[in-house]
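A lone chain, given as structure tokens: the form predicted on its own.
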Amino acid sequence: MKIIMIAGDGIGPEISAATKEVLQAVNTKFKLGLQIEDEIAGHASLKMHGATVTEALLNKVKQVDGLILGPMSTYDFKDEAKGEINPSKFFRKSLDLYANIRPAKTYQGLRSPVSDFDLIVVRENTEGFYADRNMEQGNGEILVTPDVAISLRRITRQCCERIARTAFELAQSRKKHVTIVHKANVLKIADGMFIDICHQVGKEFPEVSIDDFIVDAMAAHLVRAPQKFDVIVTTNMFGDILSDLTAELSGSLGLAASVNAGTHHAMAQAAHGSAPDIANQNIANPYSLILSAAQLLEWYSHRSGKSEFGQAAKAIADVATSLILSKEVTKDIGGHLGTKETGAALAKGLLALD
């Protein structure tokens, strides 16, 4: 398996260092035989090449089996006439990347606010209400005049039905069970049609339990009961909103992992910012890039139909449950450990692995 790793900005280069080191220790242990190369965007390629990401690059991601994207600094890019592109949406956006996967749970010796719970955010992830990738040509808000602003949002029934299949075909494998959630009292055309069409692909997965929530309404039930879901499908700004919810539910944000999928590639990406105020003192919390990692071998695991890449996600998320319950982990869980140490321990802890 060949995947780039871009490191990123801000606490990238430090979580992406740990996250090397685990997936290096995994490699030895499971011989997947990963082939790691390195490369820049963002600030560093702004500098270097006049863009924060080039062509070039996306060629060269085409090529390889995945990518690894640290962290950016999204908000500092703002002209792309400049060279000043997204490139979390560069990368989505050219690659079709339209299923965003985002887990959360609790952790045994993390402290959480709420009741334990496992489920899964599917998130679309290529239309919406996402101004800077819904439309083929130009953009998807337009500033009328001075004092008038529009935005617009696509919904598309292609979208919709590879986003439901996404999630059903998870909740087989799961608990069985699908949540859709939406604004349709509102927005009654596009989430109608959303609502409609999950219900539709629904029919093709008999043993999987449906059922629905507007959004404001699910964000209550996620913080009174979130043990109630397993897999919930929504649109890609309610998505975006309710998984950090949910990763913050499950003790911190640094454990928010996240793969972004499509048909023919997938990137790694940790849920998270760049966190530029804490960057380079070795605090930040690589979790949820190395769990994004796990998910991009995981996803890699069923593209191939070679076994050992899930065997190896599965062995990254196992020790890094034992080693939160342990303490040997970052301040922000509960632990002691610097970035780089933690990272350290995670690849030990694989390595020692029967």
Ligand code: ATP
The other form holds:
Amino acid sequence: MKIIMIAGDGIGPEISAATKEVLQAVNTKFKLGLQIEDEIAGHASLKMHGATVTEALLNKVKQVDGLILGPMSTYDFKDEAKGEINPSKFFRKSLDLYANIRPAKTYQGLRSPVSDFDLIVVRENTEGFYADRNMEQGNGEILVTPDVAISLRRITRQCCERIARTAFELAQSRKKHVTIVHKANVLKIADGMFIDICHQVGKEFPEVSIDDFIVDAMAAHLVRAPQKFDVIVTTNMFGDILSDLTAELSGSLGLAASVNAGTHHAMAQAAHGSAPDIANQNIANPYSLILSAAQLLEWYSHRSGKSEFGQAAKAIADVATSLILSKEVTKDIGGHLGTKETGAALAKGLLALD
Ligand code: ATP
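Previous: the form predicted on its own; requested now: the form predicted in complex with the ligand:
Starting with the chain above, the whole complex follows.
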């Protein structure tokens, strides 16, 4: 398996280094034949190539089996004409990574303000309220006059169908329950269509139960009784917001892992941003990116039929769970280790497995 790794901005280089150490450990332990190549994007690329991402990099990524994208200073990149392209959007759109899969669960030994839960947010990734990706040309945000702004939200049948199918397929291998989250009381046409299509796709999965919630009520339900949910399928922005909530409910945004998956490509990416406030202090939690990388190995295992990649992914998650319990982790999740030491402890635990 060939992987391209982009360290990213802010805490990116620190959590990427820890992730690489863990991948090297599973590579040794499970004889995966992993090849990891480093590339740059974001501020480093802007400095060197005049653009945060380049077509040459995209072509390289298309030739490999997976991408690990470190957090990017998305907020700094405002003007595409100056090469300031949002790398996250660029890869999601160019590689058609339509499913952003964001698991969240509570861990033994880690205090959570809510009852125990284990769920996955399946977020549509290629359209919705994201002005930078919902138009063929131009941008979905328009300044009509200095005092009037319009943001367009695009919802299409094809994107609803494929994200719904991803959610139902995932639910089949879990607790067989899908919750559709929407705002159809206000967005009657677009979210009405989203709900209808999810129910239609659901008919192909008769063993999976379905319910649906309005997004604002869902936020309350997630705090009150997160254990009631299994797979949550929703549109782009609702998924982005709710998955930060579920990550934090699980203990820390530093546990927020995700994979962006399409038919042919996948990209591991922590669900949080570049957290410049804690950069270069060796305190960021690398588990978000490490667990994202494990999701990428899992995706590749399904795609290639090579079970050792699935075993490696499970081993990373299992050893991480035991280290959270023994508090050999970063401070944000109750431990006392730095970023580097947390990666090293996980790598050591993996190499020590029977
Ligand atoms: P950006 O502008 O790139 O989105 P941000 O700081 O506004 O960055 P996040 O990176 O999502 O947004 O971070 C929000 C807060 O969550 C940070 O201030 C940081 O304290 C915390 N945080 C984020 N990621 C981690 C992490 N891996 N480990 C520990 N704390 C984190």
